[in-house]
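Single chain ahead, by itself, as structure tokens, in the form predicted on its own.
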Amino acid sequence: MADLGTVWMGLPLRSPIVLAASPLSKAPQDVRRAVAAGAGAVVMHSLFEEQVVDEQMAAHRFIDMRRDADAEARSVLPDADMSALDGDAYVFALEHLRQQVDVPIIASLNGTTAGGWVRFADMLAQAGADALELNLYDIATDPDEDAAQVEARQLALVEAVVRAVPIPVCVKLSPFYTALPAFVLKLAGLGVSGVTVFNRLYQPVPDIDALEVRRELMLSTPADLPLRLQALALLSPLLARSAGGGQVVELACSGGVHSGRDAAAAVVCGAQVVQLASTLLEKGPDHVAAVLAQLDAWLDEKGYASVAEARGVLDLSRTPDPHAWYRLNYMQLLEGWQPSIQRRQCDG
């Protein structure tokens, strides 16, 4: 059996399989099953700043609604303490989860304001999170704010969080950056410990019969993986070189990993860990064991004694054909397309 141990954000893990932020990581019994099956770490479900604010506002509205409806004078009633709605439920879940499993627990934060990012990050660090994953879930809708301004605002937020907390910080990115390598190098310069590619933006779906917009959760498929693999292959050698300055930034793959062979593909492109959610929602948290068994079998088949030996062997700096990751590959694919052969293969 190969050595499946790895390191992510400086945290030693027993395996490269990480339970991603999802409904599963919200249920302690599912987390325990995933860890028992071999998961090396857990990313908790996300704490959304706007959800906390909505809960606070709803409570205030409820209290204010009755201010002048009761016979008792307000002066004799105790002041309402709203601090219990300030993310306390998430902190309780974090503290409870730490008692349930013996692997690193990464808190997931999705903020909307600069103050909120820092305040909640500090709260989660104090609650005992081993690391933070920041979701830069940002939809650009303001026509007066260009890409450079969006990125500058995001970098300022990340810098504020990194300075505010004593634990490792990972940034989970969307795939929609114009120059992803340059942005990631800027993150590395701010002191982040990890980068996750990619966040999945759950896009609304128009219902043309009801003439309304619906929110639907679509699970990932292996078809989502190639976009992540290309990003990993491009970023892996860049971050390895940037580590010469002292800060090591390690890569995580999220989205499209459904099997051990998918995990192997992410590893050879440079991933330290792979995050699983959709396949575990479909097959249950025990499926982690099957993914690890498939990964171990692939490592043995290729003669690798460990995950570390296989990591990055096909990234941009080490692949036998670097042009395969570039636009040239697109041109060759188009030139090599033979519809009749493709049809015969499909029919066969």
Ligand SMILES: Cc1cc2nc3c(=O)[nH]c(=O)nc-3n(C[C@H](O)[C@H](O)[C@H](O)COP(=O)(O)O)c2cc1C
Contents of the next structure:
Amino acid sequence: MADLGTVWMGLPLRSPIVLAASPLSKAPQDVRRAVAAGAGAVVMHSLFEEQVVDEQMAAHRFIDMRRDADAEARSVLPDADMSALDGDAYVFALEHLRQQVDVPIIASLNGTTAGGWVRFADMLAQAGADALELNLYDIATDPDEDAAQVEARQLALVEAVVRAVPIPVCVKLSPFYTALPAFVLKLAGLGVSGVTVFNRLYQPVPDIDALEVRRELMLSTPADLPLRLQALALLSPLLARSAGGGQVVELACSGGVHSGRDAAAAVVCGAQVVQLASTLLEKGPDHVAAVLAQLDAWLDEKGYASVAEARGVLDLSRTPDPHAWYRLNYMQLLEGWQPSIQRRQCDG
Ligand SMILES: Cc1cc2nc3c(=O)[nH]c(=O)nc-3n(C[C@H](O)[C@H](O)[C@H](O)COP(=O)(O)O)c2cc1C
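Now that we've seen the form predicted on its own, could you pull up the form predicted together with this ligand?
And the full complex, kicking off with our chain again.
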């Protein structure tokens, strides 16, 4: 059996399979099963910025109501800082999970403005989170905010969180950056310890019968994976070079990993870990064991003694044909496209 151990954000993990932020990580029995099946770490479901804002607004409304109703209440009611209220349930869930499993637990924050995040991040670190994943889920809708401003806002948020917490911080990105390598290097410069590529954005679907827009979150398929693989292959050598400056930034693949061979593809492109959500929602948390067994069989077949040995062997700096990762490949692919190739891929 190959050595499946890995390191993510500086945390030693016994396997590269990580339970992604999803409803599974909300259910302690599912987390226990995934860990028993070999998962190396757990990312909790996210605490959303909107939840925090809603809680704060509700608390403020309550206090204002009481103040208006009862002048005496002024002397006993707390100050407008509602830090004790926010996210208590999330902290409780984290502490509970901490007692259930012996693998690193990564808390997840989902938002795009600094606001209360810094205080929150610190609370989660105090409550025993081994690391934080910051999901920069952002859909640009403001025509007055250009790309540079969006990125500057995101970088300010990340910087504030990294400075505030003593634990490693990973940033989960969407695939839609004009210049991903440059943005990721800026994140590295701020001291993040990991980058997760990529979040899957929920896509509203117009219902042309009811003439309304439905909110849908479709589970992934392996067809979601190649976008991630290319990003990993491009980022992996870049981050290895920038690590010369001190901070090591490790890559996680999230999206479209459904089998051990998918996991192997992410590893050879440079991933330290792969995060699984959809396939475990479909097949159950025990499926981690099958994914690990396939990964192990592949390592064995190729003669790799460990995941570490296989990591990055096809990234941009090490693949025998680096042009395959570039746009040049696109032109050649279009020119050489044959229906039979397409059919074979669909059949497979
Ligand atoms: C039902 C569901 C809920 C999710 N909730 C979160 C969440 O709270 N925070 C987050 O960062 N990602 C969330 N995700 C995204 C997953 O963590 C993961 O990035 C994405 O599903 C891609 O991985 P997959 O192809 O294995 O599903 C969710 C995904 C699903 C399917």
